[in-house]
Each structure stands twice: as structure tokens, then as C-alpha cells.
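For reference, the chain that follows is the form predicted alone, supplied as C-alpha cells.
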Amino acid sequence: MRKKKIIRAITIIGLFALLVIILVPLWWCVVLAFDRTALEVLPAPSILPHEFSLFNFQYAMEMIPLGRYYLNTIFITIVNTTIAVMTSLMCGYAFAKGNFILKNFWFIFILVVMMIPFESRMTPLFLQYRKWGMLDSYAPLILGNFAYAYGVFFARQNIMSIPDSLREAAYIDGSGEWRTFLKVIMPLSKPLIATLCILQVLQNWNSYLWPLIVISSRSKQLISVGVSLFSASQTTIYYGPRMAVALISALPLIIMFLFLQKNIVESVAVSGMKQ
């Protein structure tokens, strides 16, 4: 019994040490963002700003159109998340409960596509969208979300755990396939939907390489590329403004994850269950 307590205490201390290692740089980033003295000289680490001010945020907003980048990113995130989640749910439902020709073959084909790195497909996709005249628009950022391979796989694994008896009961009551999907499957897939939404928001909000390649107009860029453009445009190392931009870009994701993190655990737990 005593040995278990010692192991438990060591585990708690180790986890607390890891938490401190992770949180200290993040807190220092917040401190530098609000520190007026954090410009050309990096101030000594401290718990609170040496001179509290919003100057760094004001300077960053004057240098780049952060508001515009935010609106662009929110628009792309909402559109892509809606498309990816709905198509993933519909395809996942079809692969989990449907019965059609070569179902297993097409599912394996989707898994193969998921395993191919995006970097290896990036050049052909760029040439394709250039031929279609879609460069410097949001079309290349949106069209690919109609085939969210990981979402299809994840949705299938979750929907497979829903008992077939519920679908059969709906059919007996006169419900069709679409009504069964909307009224039975989707209400039972709330953790799955929340998880897919979180993954899509993270993916779209942090997307950098593809928007940088296909969008040339700065007014159409996303917040991730905007942060990079801000850092590249500075000839002097302004620590405070850089940290302010980083904090502004990451804040929505932090808030969203704090409110929805339990849904990820629930969905992953359900995906490992079998009827």
C-alpha cells in the first residue's frame, strides 16, 4: 500500500513538473504581450509585466490588418467545418450501416488517400487549380473539404457503435433513410460532431502552407499567414508586438478547447466500443 502511495506521489510530482514546463513559456508570452518595455531589448523573465500597456497590440494592429485576417479566417473556418463535418457524417453513416457494391474497397481507398502526405499532392493540386483559374480565391481552400478522409474514418468508427435496432425501429415507424440519419444518427453523434468540429477548426485556423501558396492578395490571407507576414516585415526584433500577434491568433483556439475538450474524450471512448 505504501509503495503505491509513493508511486502515486512521484507520478503527481512528475506531471506537475511537466505542467510547469509547458505553462511557463506560455505565461511569459502573455507577459511580454502586455509589457511596454519588450521591444528591441528582451526584458528579464517576470511574473507580471514590467510596464503594463496595450501598446504592443496597438502597434501590431497598425502594421497589419488583423481584423481583416480574423474575418477571413472565421469565414473559411465556418464554411470548411460545416462542409467537412456534414460530408464526413454522411459518408461515415453509409460505410457503417449501408450496404452497397465494393463498400470495403472504397473504404480502404479512403484510408490510402489519408495516408498520403499532403506535401506530395500539393504540386498537382496547385497546377490543377491554376488551370481552372481558381488561384487567389478561396475555392482551393474549400473544395478539398468535401473529401475529409480522416473525418469519414472517424465517423464510421463512431456510428458503428450505434445499435442497428434503433434504425430498425425508425424504419418500422415509417422513417426513410434521410430522416433516420437526421433524427436518429445525428442526435446520437453529438460527441463525434463536436470532435470533428474541433479538429476542423484547429486545422483551418492553423493552416499556413496551402493558403500561402494559392492566395497572393494580402487582403485575402488568413490569420496564420498574417502572423508570419508581420514577423517577416519587421526589421527590428519587437518581442512585445510579436507576442501580442501570437496571443491574438491563438486565443480563440484556447477558449474553444477549454469548453469542448471533454467531447474529444467521449468521442474517442465511443469509437473504441463495439455493439
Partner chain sequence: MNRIVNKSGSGIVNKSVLWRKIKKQLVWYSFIIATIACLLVLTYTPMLTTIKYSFYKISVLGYGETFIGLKNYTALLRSSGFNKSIVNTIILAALNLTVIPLGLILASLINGLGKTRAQSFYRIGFYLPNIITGVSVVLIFQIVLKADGGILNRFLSYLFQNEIKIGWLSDSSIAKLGASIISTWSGLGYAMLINLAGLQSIPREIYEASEVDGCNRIQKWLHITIPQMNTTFIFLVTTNLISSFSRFTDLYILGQNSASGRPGGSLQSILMYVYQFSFETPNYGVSSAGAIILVIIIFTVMVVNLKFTGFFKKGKE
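For comparison with the form predicted alone, kindly provide the form predicted in complex with the partner chain.
Just the single chain follows, nothing else.
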């Protein structure tokens, strides 16, 4: 027993040391972001800023329309998450409980997309939107979300496990499929909805390639692309402000993570295992 306790203590301490090492880059980023001396010359690493100030953040906010990028990204994230989760639940319900012609065909039709990487259609999709005159608008960023193939697959798996007796009870009360879906299935699928929402938010906040291709006005850009365009256009690197920018763009997800840590970790683990 004693030996076990010692091993446990060593593991805990060892893991803690490793965690500290892994988090050093993040901490250094925070320190530099608050350090007034971090400009063209990179200051020596320190545990606390050499000269504490909020200057870097002010500078960063002046240089990049971060507020604007925030709003754009939040807007897109909310719209896309809502559309993707709602439509995948609808399809999930139809494929789990429905009975209609070509059901299996359409299900495979959707699943196949999971296996075809986005890159295969990127260029013609761009040309298609150009033909429709939709470039540099949010349409290309939003429309594709009506088909969230993984979500459909995942929703179907989950909705299948809801007992049919609940649906039958709703029919006896005279409700149609849509009402059953909204009043019975949706409320029973809260964990499913939460998982899909989390996955969607992470995906949307980090999307890069597609917005880079379709959005050209600076004011419409999303945060990832906006920030990287800015940092690439700088000729001299101002370390402090740059770290302030890195921190600001990562902040919403970090905050979300701190609040929903357990849920996020569970969602990601589940989405990996249920393949």
C-alpha cells in the first residue's frame, strides 16, 4: 500500500512539472502582452512583466479592428452553429425514426461526404460563388452549414436510442412529426445538442482557409484571418502588441473552456470514440 502511495505521489508531481513546462509558452505570451518593454527587442524571459502596463493592448486595438473581428466571428459562429445543429438533428430524427422512400440511399449520400475532404471541392466552390456574385459576403461561410454530415451521423445514433413509446404517446395526443420532433425529441436530446454545439463553436472559431478565400474586405474578415493578415503585413515585429493580439483572439475560447471544461472534454472524447 505504501509503495502505491509513493508511486502516486511521484506521478502527481511529475505530471505537474510536465504541465508547467507545456504551459510556459502561454505564460510567456501573457507576460509579454502586459510588458511595456516588449517592443522591437524581445526582453529576457521573466515570470512577471518587467514593466507592467496595458499599453500593448491599447496599441493592438488601435492597429487592428479587433472589436469588429470579434463581432463578425461571434455572429458567424452563432448562425452556423444554430443551422448546423438544427439541420443535423432534423436529419438525425428522420433517419433514426422515419420511414420514407430512398431512406438508406440519402443516408449514405450524406455519410459519403464525411469521407471526402473539403479540399476536393474548394476551388470550384469558390468559382461557383463568384459566378453567383456572392464573394465577399457571408453567404459562402453560412450556406454550407446546412449539411453537417458528422452531426447527422451522431444525431441519428443518439436519437435511435430514444424509445418509440414516447413518440407513440405524442401521436395519440394528435401531434404530427414536426411537433413530436420539437416537443419530444429536442428536449430529450439536450446532451446531444450540447456536444454538437461545442464541436461547432470550436470549429467555427478556428476556421481559416475558407474565410481567407471568400472574404476580401478587411472589415468583414473573421478573427483568425484578420489577425494573421495583420501580423504578416507588419515589417517590424512589436513583440508585446503581437502577444496581446494572440491573447485577445484566443480569449473567448479560453473563457468558454474554463466554464465548460468538463463538457468540452467529454464532447471531444465522445466524438472521437463514437466513430
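Note that the structure is a prediction, hence the values are computed from the model and not measured. Numbering follows the first chain given and starts at 1. Rigid core (definition): largest C-alpha set, two forms, superposition within 1.5 Å.
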query: Hinge assignment for the rigid-body change between the two forms, options Ala155, Ala84, Ala38, Leu222; finding: Leu222
query: Smaller-part rotation in degrees, where the chain is treated as two rigid parts between the two forms; finding: 9
query: Value in Å for the CA shift of Asn56 between the two forms, taken after the core is superposed; finding: 2.8
